[in-house]
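Presented as structure tokens, the chain that follows is alone, the form predicted alone.
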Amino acid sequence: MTASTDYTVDELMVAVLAARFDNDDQVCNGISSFLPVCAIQLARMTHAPDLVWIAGASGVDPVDVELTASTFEAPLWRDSVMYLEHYAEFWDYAASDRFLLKFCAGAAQIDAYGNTNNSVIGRYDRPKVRLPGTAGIGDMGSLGKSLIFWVTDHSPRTLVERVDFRSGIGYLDGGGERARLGLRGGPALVVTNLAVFDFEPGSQRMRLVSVHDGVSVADVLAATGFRPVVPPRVPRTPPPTVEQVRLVRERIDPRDFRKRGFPTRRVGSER
């Protein structure tokens, strides 16, 4: 497979969310997620055809997927090959240790042990800002699942010590906090416009996987509100192939929905 020069970051982004996606999968996808919802279809198209996708919590493994402003609109899931009752059939999946053991979020604020926040900046009951709530951090968060982080704006505001509220918790104040609440799973990825990063198996503080192309270490500590785990030797993030490429522009997302949020460069011509 031939490495791609001419690719943005979201594709980028789109390619490495895509491989944490396996062939044994179920997935669902929450409100406004773009990123993770061509990230399932790049999947399907490539190495994990036979993945099991509930598309908007409603439809299971669609076809012709439509993609339009929301990922949770009948387009993306009318043509299914079955259909799920929202409240009386989907979160018995979500709860079960079997089911849907992996799943993509965004939040306003993710902290340095992947705690995050989708419900309020500063008091709870003198908020700065009032956000959109927890949809579905706050169950995903809790009930086992291997949670996977995407950030299009890579920032100190984004990127906290501490969040200011907790909508999902991740691994509390870390040292195994989570494990002694007899909490299974937990973050495992977090994927943004500069780097990837997990999280380090003692501590369970963020640390750094990758950069991507065009990006420094210190770009990425001077962009983050914490200092994470910084191993000696930090690689370059890989880019994604032609083909993926091709697949993401043409077939998956033709009108762009995956460029909201953050700005977007073509990293290969700006070299």
Given for the second form:
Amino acid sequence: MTASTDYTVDELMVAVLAARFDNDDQVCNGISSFLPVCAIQLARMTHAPDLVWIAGASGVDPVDVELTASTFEAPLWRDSVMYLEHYAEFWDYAASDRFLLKFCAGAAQIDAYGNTNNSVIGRYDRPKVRLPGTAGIGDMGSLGKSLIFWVTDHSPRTLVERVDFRSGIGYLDGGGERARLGLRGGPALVVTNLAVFDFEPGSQRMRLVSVHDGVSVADVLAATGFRPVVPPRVPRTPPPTVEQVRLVRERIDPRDFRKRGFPTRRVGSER
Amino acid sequence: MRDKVVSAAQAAALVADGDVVGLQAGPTQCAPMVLVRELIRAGRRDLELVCVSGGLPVDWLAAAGCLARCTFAAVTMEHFGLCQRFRRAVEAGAIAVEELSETALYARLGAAARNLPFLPTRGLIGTDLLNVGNDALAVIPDPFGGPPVVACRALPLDVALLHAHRADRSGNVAMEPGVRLPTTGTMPRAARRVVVSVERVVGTDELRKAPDRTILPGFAVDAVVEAPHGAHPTSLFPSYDYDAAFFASWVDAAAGEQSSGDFLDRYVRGPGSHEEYLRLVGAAR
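Beyond the form predicted alone, can we have the form predicted in complex with the partner chain?
Expanding to the full complex; the earlier chain stays at the top.
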């Protein structure tokens, strides 16, 4: 397990996400979900060979395929063992307390308590920006899942104190408000192109876990639209292994689709 | 047996101005584009569109001024980006929206299909989508003592529009095995009228060879339109992929009102028939 010294921030994020997946998990992906799909594939090829990937929330346990421009089109679910009908089957399994316990989500805005916005900036009925819509996050946020967020452009615009609109919920205003609504689960991890966060027990506010190579705590605070909880010592995010980087580059995503959505400014140890 | 095979123009006449129209579509997948083009050519107005995850057809209908309202869980063309004309129209207040989570939209359609007043979901609890004056959603107590749920009022459709692989002349519709859009099953059952475009009209005997592929019984289908490549530029698994170059050319055109109108003039209002459309987009390849 030799640590890589030649990796890019997308590969680091893939490794961090992959480490969250266990052998007995079922994990689905939605649209434009390059980093989660890479991470699911990487986990299956390394420490979690029995992890069941539900490609595009439809294709159960497809064979290993190279990533394409879409994470929601046919090539991805080629040779699945089963196709789940989305309404009756997929959402029944997703609504259960036994299956699909982890859900990866991206959003236009994520706030200090892990609430997400993919709906509007400004007024709902006359928005300044009409975003794509909540899709499955408005469900997964309320269904007791462990939510894992990824952010390719960590900035004060994407990580905000309070989202303009809660289209998917995290810990609401924190301090146990989610549990008082009778809801279990909640945000567990936020992996950005600068750092990794979890959520402080009690306050349920986002807490810095580690910073990526070449990024300082001050860099992270300057790029974050709120004051996260910062422990006295913040370690460096562990690098991916040489083998993980090789798998991502050569087998999972040789055409580099995972690099989409990142700012062009070089950060960390990007090549 | 009633022969339900009609022209695209005759099928479009089954959609009236102001209708609530269910549209089968994914971000780049399996939309009845031949029917969508016909609605635009016919100049339909004030449609209330319902789609779970609409993409390019929603953008075209918005650009053509056909829409008064749209109910959706997402409107996006995935890697081709947001639907720019739809987005601008919503931001300008020209199209009203009802945004729902996936389970809430399925609950609304499922309730209509079951002829129930509503179906509940556990999704949406705590979100602002419950705070925007949507009178189709209500948080109600569980009559059996559990936590509250969201009641989602039935959403009956005037007409559902779908695209599939095959149908016979009496409207039995079959699809190849594969990932099936959720709306393929639920929307027709929630709709008063059902219009299906298909790649090929076949004899009933062919459907009898594989009845497990038949997804709609003829009695529930009002009209069938034969249109090979009728989902173009969206994909029809496993028959054909989405047309990436065509999507990209629409994205360029959609940047401006004039250019998007020119695009629709050329590719939608220009061709006199589906065959002419196919020749035109084929020639552009």
